[in-house]
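What follows is one chain in structure tokens, specifically the form predicted alone.
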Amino acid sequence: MTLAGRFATPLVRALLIALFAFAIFGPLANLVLWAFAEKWYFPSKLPLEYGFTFWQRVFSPRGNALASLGTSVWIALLTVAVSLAVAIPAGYALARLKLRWRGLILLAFLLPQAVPNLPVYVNIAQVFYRIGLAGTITGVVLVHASHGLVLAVWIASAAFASIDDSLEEAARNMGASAWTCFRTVTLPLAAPGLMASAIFVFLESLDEFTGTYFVGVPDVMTLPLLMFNASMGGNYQIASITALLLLVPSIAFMLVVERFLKADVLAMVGR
């Protein structure tokens, strides 16, 4: 290899890094920048004043950036449980039972990913207006909960399929019932799959706008929605600060994921 093409290798790739983590870190920077810019207009690089006024804006009572947030992690929190209520058991029946029809069911599972959200989301809420669910929590929850199961059933049937069986069949031979060994054994195995599923499905809650905007509002107001007003009125700064509000949550559950979520369960999902 010439001289030429030794030192070429290595640019390529340090071009091809610093590429990846400008478009990563690029927006963020911005997001940052526009979070504490008090002045910035065209054509400055960066912004002509610093300071905290806008921030002072959103969390001042008026700026109900503290109600929405609120709101966002009451739906989360109720869109895990509804989530984990119908995954733990659909889960545990797809992974240690023998379904005719499995991959079918989990394929149905997929079907709210696959079929584009704007026109489900116009049909649901024609619906629930005509049932009296349009402007509620309770309709906000169901429709996040369409989404969550996804990520719920089959990270929770990945969890449960890791679990070797013969655990199981010691603590029945041991005399366990069937439920003190889901409740003894199974379930705590499984329950770092489990956590990981509720984490997901709660970030996924806590970001969604598009479900929310056309159930929830007027009525509903989260933190999602109160971003997209601001962007659209032309306040940069209020819509970036709440993205930062929002990003932080997503990436401290991140990393709590990548402790519970192991490979073994990584690699029983869809199986």
Given for the second form:
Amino acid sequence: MTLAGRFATPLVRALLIALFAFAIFGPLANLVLWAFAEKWYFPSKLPLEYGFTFWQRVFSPRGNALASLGTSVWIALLTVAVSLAVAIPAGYALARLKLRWRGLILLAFLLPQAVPNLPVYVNIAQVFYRIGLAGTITGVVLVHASHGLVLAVWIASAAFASIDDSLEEAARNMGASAWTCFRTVTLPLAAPGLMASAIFVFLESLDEFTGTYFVGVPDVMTLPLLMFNASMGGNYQIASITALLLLVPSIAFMLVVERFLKADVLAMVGR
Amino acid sequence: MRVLSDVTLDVARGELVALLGSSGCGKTTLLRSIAGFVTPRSGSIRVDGRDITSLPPEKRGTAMMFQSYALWPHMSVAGNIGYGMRMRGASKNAIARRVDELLALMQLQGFASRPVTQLSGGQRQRVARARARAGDPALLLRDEPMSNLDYKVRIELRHELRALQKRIGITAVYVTHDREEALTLADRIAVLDAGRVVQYASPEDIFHRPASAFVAGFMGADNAVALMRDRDGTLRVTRGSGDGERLVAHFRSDTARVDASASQPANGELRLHGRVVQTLYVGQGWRYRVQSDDADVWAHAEQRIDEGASVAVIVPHDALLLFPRAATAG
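Right, and the form predicted in complex with its partner chain of this protein, after the form predicted alone?
Now the complete complex, all chains and molecules, led by this one.
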């Protein structure tokens, strides 16, 4: 390696890292600045005054933020419950039974992700309006679940597939009925994978905007909808603060997921 | 897919039966059908006169030891061993007492609350044995329980198991592909080939009086020589046919001796003249591959012989296992 090359390589690397960091943290920094900006107008590069006035407004009883945070979390929890209720039996069946259309079934759960969102949601909104689900928590949960199921089913099926058959056979052999075996051996062993899928579904639901907008508005107000309204109305501070609120569970859970999703489970995803 | 056909096997109480065969012969399938993980298309399986053919695995009262041990990684050693008793609703005290007893028997005192993931291979094997024994099963099923152990541990365990078997007399079916293991452990051996039991007899009979050329080959008599037996009883090494009885002779390499000198043939012994083409040192002497126009065999000698030397392989008459030879067989 030439002398120039020896200096250039670390330099290039440092530049690339800096660029990468800027792409990730740049918008976030802007968000943080806006969250604490009292006054910030053109042509200033930085806010003119900092303070917590908008934080007070967001968390005041009239601010709606806490109420929509509550709604968001409640919807996310219900979505997790619905998704797991489907994903546990479906994932087990896909992992253990010799289903003929296994690949096709796995692919079917992917459809809601593959098709463009907007036309689907417009249709769903229309149908839900007719059957009285529009503007209800149930309606929003169903829309979120259709989205979350692909993650839940795929990860759950991988979690069950990574459990060695002989572990279940040993339990049956020791006198456990099929259900007891599932309850005492299969489920506890799949628990980390199922936990990871629950967290993904929870986060997906917490951030979901489009579906909620078409099905929930105006009766169901989630945090992303509040953020959207605020930024449309030019309230960048309110929008930034709600955005930061949404970041907290995402980051917290991402750290947890990493612990639950082991390599042996990941290796089975989509198999 | 048909894996087993026409299998009949009876196991007496207190007897240890080994299912011996190469991989894919159906021995594990047979064991799994006794345990209830595979349902036979026809026929029946009985334990103590009770037909268990259509019972689910949990109602069969058999205890299986898996090749992988199949210990539950989310439970402690005691949790694993006591699982079967918990399933049958035994009291906490009774379970704790039985677990302690088994831990002592397996020399695992103090391991009760350890997670099984922290144990060595030998320790896991002992936990698996304790788990299988915990419920005093009517029938113990073992699927190659020693294949994952070191050679030395395996030998020690073999002796230990044999002694235990003699003392306690558990009825057990033991799957193995290791003929030495089957010979030392079993009261009777069932040799399986392509889904059929080709011989079911005591270890001595299987070893000295194999029922077929396959069994002879599988039990270590893997030298095969095509012969003709003339009317006067002399054996001639030849692949061809002619006047007399067409036979194939099997013999063990260590019963055949390589003779470099041209001694006079004794009565009834088999003599093969050929050339040494390969030499293996086996610790107690050498093993030589000797080739001639009509045969290709391995034989033993204590002295060193050069490759390419012309020698005679001498097999005593009582070491020869003779089987009829089909017309097309070489």
